Each structure stands twice: as C-alpha cells, then as structure tokens.
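In the block that follows, a single chain appears as structure tokens, in the form predicted alone.
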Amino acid sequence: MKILVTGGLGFIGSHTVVELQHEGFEVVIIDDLSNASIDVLEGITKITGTKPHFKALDLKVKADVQQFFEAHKDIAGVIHFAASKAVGESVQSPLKYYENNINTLVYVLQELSQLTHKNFIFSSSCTVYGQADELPISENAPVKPAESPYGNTKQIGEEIIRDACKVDQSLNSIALRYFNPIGAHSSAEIGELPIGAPQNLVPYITQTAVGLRDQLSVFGDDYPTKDGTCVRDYIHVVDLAKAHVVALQRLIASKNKSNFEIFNLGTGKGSSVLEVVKSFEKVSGTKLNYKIVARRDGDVTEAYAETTKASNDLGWKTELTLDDAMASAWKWEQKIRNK
C-alpha cells in the first residue's frame, strides 16, 4: 500500500517513514525542505535499505498539490506532519503560521476527498489543552483557548477535520495529540535537527553538552512541582512513530469506532526539567552547565497524558524510557557534530 507522508523529512516524520517501511508500506514523502535537510533521505535509506519516493513540494501552492494527487491516485492513506511548529516564532509571525498550517491542511483534505481510500492521520498536539484542570490529561479534557498561534492552528486543524468528516462519512481520520517527543533513532542515522537555536529542551541540552551553546537556561524553579521546575511528558520519538503506523493500520482495517477519533500519545508519566537534565548527565557521563533563570511567559506548570484510551483502543503503549531517549539524543548529537 502506498502511504503519503507530508513533512516526511522532519523529526517525527522521518522516524514514522522508517516504521512504515519496516511494516512493508510503500512511502511517498512530500517536504518543502524549509525546516528539514535532504540528507535525512539518506539516513532513512541506510536504516531500512529502501529509499522512499521523495517530492520537493510546497503544499501552500494549491495547483502543485492537485497535480501531485492526480499522479498518485492509488494512495491508501495520508499522514500529515507538514507544518510550522515553533511556538515563539508563531507569536511573532501569526499569518505565516495560519497560511502554512491551515491552508495546506485544507488543500490536502480537498485532494484526499477525491481518492478511493480516504484515511488521514493528523499530527496534533497536547498544546490544545493549555494548563489542564486535571492531571493526567485525558482526551475528554476541555480544549482551552490557545496560548499561541501555533497552538491555535492545531485546534483549528482538528475542527476542520471534524467538519470534513461530518460531511463525508467515507473520510476516516485520527488526530494524534502528542506530548513532548524527544530522542533519536538508535542507529543515529536520523534525529532532531533544529535549524538555528533549538526551541525544545533536549536539543538545547545536547548542544550545550557538545559545546555549541554556552549554557542551558532552566526557566523557573519555583513552580508547585516536585523540584520547582516545569513537568512534561517526554515520549521517545520511535514510540511515537510506531503509534502513527498503528493508527493508520486501524483505519485501513476499518477498526475505528467513528470516522474522527482523537488519541493522546504520551508515556503517562511527568518528568521535570531537572530530572531530564539528571537523566542526560547519567547516560552521557557529562556534567551539564545549566543555570536557573526567571520563568518564561506561556509555560504551563505541568502536563502529562492519560494513556488508557491509546492503550485499550489503539493497542499501543510506550516501550522506551527517558534514559533511552537521552542516550539516543546524545549519540545523534555527537554524530552530527563529528561530521
């Protein structure tokens, strides 16, 4: 079966392509390379022994999207990662985010509606919950007003898909709300490769340890948490990638209970910023230069997933630990710096 992965050279997309190929799917990747490197294609091929089809394409150009789907009418499913994803940048450039994250979603759904097989997996986010009223956060938790244009695009994206599914009962979609993806493939052939200063904790840790950054700033140690630092649910990217494959297989096998489903993807366990730092120091044997600084605007105190629904309905749960993720991230960082 031929599966389209948009944004398939990105961090989560590339790991998902690997897992799809391991399961025997034929993969076609679309990526505009605005936040990814063509070198990732080589990394995927080294891991799986199969080079996925690749098309450099800007999904904001509707005519190009139409042309692509015209040439690939045999696609059996779409996993949609392609989107801008930096919270801070979205606050500075909201219109860029709305164009890139909303228009492209609409164009892909419009073309998908013309296909025989209308199976769609959407890359969503736990940011839709904001600071949840209860922990752990279940799929029934209310969606809070977004803290950023990025978060808002995920909320709007889900609403668009829900509306499309109401009108077209043959369109089957799953929105996967992930918590905090970290780590890299154990081969160190692919991993997280932020362009410019990292927006996420783990690449900032590894870049500090390797000497690329002077110091890691820990934003606040006066939160009402176990050690005063923010708590998040850090999930290994390989576990996350496998969940996308399981979700796709659910739709292909018509095991979904409705034509629009939502699942949280996390470990179900919260780890504080300092616990992540300690895990890194343990697996790397490297002392990290970090400093406690003032709180950062927009950070929620604590967020971790209720994982019962994903476990019971999808038949998926995480297998890799925080230490596994930190060790793989460090191995990847050292490899790319030694290049």
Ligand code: UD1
Second form
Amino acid sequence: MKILVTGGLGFIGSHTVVELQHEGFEVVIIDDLSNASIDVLEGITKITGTKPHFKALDLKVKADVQQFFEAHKDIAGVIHFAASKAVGESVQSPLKYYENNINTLVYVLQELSQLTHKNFIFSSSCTVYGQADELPISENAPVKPAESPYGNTKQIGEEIIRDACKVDQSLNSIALRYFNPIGAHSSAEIGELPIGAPQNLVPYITQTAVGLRDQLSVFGDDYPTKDGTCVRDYIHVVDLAKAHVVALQRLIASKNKSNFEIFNLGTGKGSSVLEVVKSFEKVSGTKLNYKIVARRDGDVTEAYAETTKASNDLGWKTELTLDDAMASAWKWEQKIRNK
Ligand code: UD1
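So the form predicted alone is up there; where is the form predicted in complex with this ligand?
Expanding to the full complex; the earlier chain stays at the top.
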C-alpha cells in the first residue's frame, strides 16, 4: 500500500517513514527541503534497506499539488507533517505561518477528496490546550485561545478537517496531539536537525554538552511544580512514529469510531526541566553547564497527557523511557558533530 508522507524528511516525519517501511508500506515522501536535508533520505535507507520515493515539492503551489495527486491516484493514506513549527518566528511572521500551514492543508485535503482511499493523519499539538485546568490533560479538555500564530494554525487545522469530514463521510481523519517529542533513532542515522540556536530544551542540552553552546538557560525555577521548573510530557520520537502507523492502520481497516478522531500522544508522565537535565547527565556521564534564568514568555507551568484513549482505542502506548530518549539524542548529537 502506498502512503504519502508530507514533510517526510523532517524530525517526526523521517522516523515515521522508517516505521511505515518496517510495517511493509510503500512510502512516497514530499518535502520542500525548507527545514530538512536531503541527506535524511540516506539515513532512512540505511536503517530500512529501502529507499522511499521522494519528490521535492512545495505544497503552497496548488498546481504542483494537483499534478502530484493526479500521478498518484493509488495512495492509500496521507500523513501530513509538512508545516512550519517555530513558535517565536510565527509571532514575527504570522502570514507566512498561515500560508505554510493552512493553505497547504487545504490543498492536500482538496486533492485527497478526489481519491478512492481518503485516509488522513494530521500533526496537531498539545499546545491547543494552553494551560489546562486539569492534569493529566484528556482529549476532552477545552481548546484554549492560541498563544501564537503557530498554535493557532494547529487549532484552525483541526477545525478545517472537522468541517471537511462533516460534509464528506468517506473522508476519514485522525488528528494526533503531540506532547513534547524528543530523542532520535537508536541507530543515530536520523534525528533532530534544528537550524540555528535550538528553541527546544533537548537539542539545547545536547548542543551545550557537545560544546556548540556555552550554557543552558533553565527558564524559571519558581513555578508551583515539584522542583520549581516547568513540567512537560517528553515522548520518544520512535514511540510517536509508531503511533502514526497504528493510527493509519486503524483508518485503513475502518476501525475508527467516527470519521474525525483526536488522540493525545504522550507518555502520561510529567518531567521537570531539571529532571530532563539529570537524565541527560546520567546517560551521558557528563555534567551539564546550566543556570537558572527568568521565566520564558508563553510557557505553561505543567502539561502531561491522559493516555487512556490512545491506549484503549489505538492499542498503543509508549515503550521507551526518558533515559532512552536522552541517550539516543546524545548519540545522534555526537555523531553529527563528529562528521
Ligand atoms: C514548544 C512550543 C510548543 C510546540 C513545541 C514543539 C513554546 C512556548 N511552545 O513546547 O508550542 O508545540 O515546542 O516542540 O515555544 N526550556 C528551558 N531552556 C531552554 C529551552 C526550554 O528551560 O533553552 C524549558 C521550557 O521553559 C519548557 C521546557 O524546557 O519548560 C520545554 O521547552 P520546549 O522544548 O521549548 O517545549 P515547549 O515549550 O513545551
């Protein structure tokens, strides 16, 4: 079965391509290479032994999207990762984010609706919950006003899919709300490749340890949490990737309960920033240079997932630990810097 993965050379996309190939799917990747390297294709091929099909394509160009789908009418499902994801940049360039994340989603859905098999998986985010009133956060928690244009594109994206599913009962879709994806493939052939200074915690830690950054700034230790630092649900990217395959198989086998479903993808366990630092120090056997600084604007205090729905309905739960994720992220960082 042929599966289209948009943004398939990105961090989560590339790990998902590997898991799809492990399950025997034929994968076609579309990526515009704006935030990913073509070398990722080699990394995937080294792991699986099979080179996925690849097309460099900008999904903002509607005519190109139409042409692509015209040539691939036999697609059995689409996993749509392609999107811009830097929160700070989205505040500076909101229209770029709406064009990149919303226009492209609409074009893909328009073409998908012409296919025989209309199975669609969407990358959403726990950012839609904002600071939830109850923890762990269930899928029924209210969606809070978005803190950034990036967050808004995820909320609007879900609404667009919901509306499209209402009028087309043969369109089957699942939105996956990721908590904090971290780590790398255990082979260190693929991993996260942030451009410039990382905004996210784990790549900042590994880049500091490898000597690219002087010091990690821990944003605030006066939150009402176990040690005063923010708490998040860090999920290993390989576990996350496997959830996409399971979600897709659910749609292909028509096991979905409605034609638009939403699942949280997290471990269910909250870890503080300092616990992540400690895990890193343990698995790497190094001391990390860090200092406590002021809080970062827009950070929520605590977010971790209620995982019951994913476990009951998808039959999926995480298998890897925070230590596994930190060890794989460290192995990957060392490998790319010693190239
Ligand atoms: C961030 C985004 C979120 C997005 C997700 C994608 C913000 C406010 N939120 O989530 O919308 O979906 O990335 O991966 O940007 N931290 C430090 N020092 C650092 C970096 C981070 O202490 O140098 C702390 C943060 O304060 C936070 C935790 O580490 O408590 C995790 O931060 P990060 O990796 O940026 O993820 P989120 O902010 O949870």
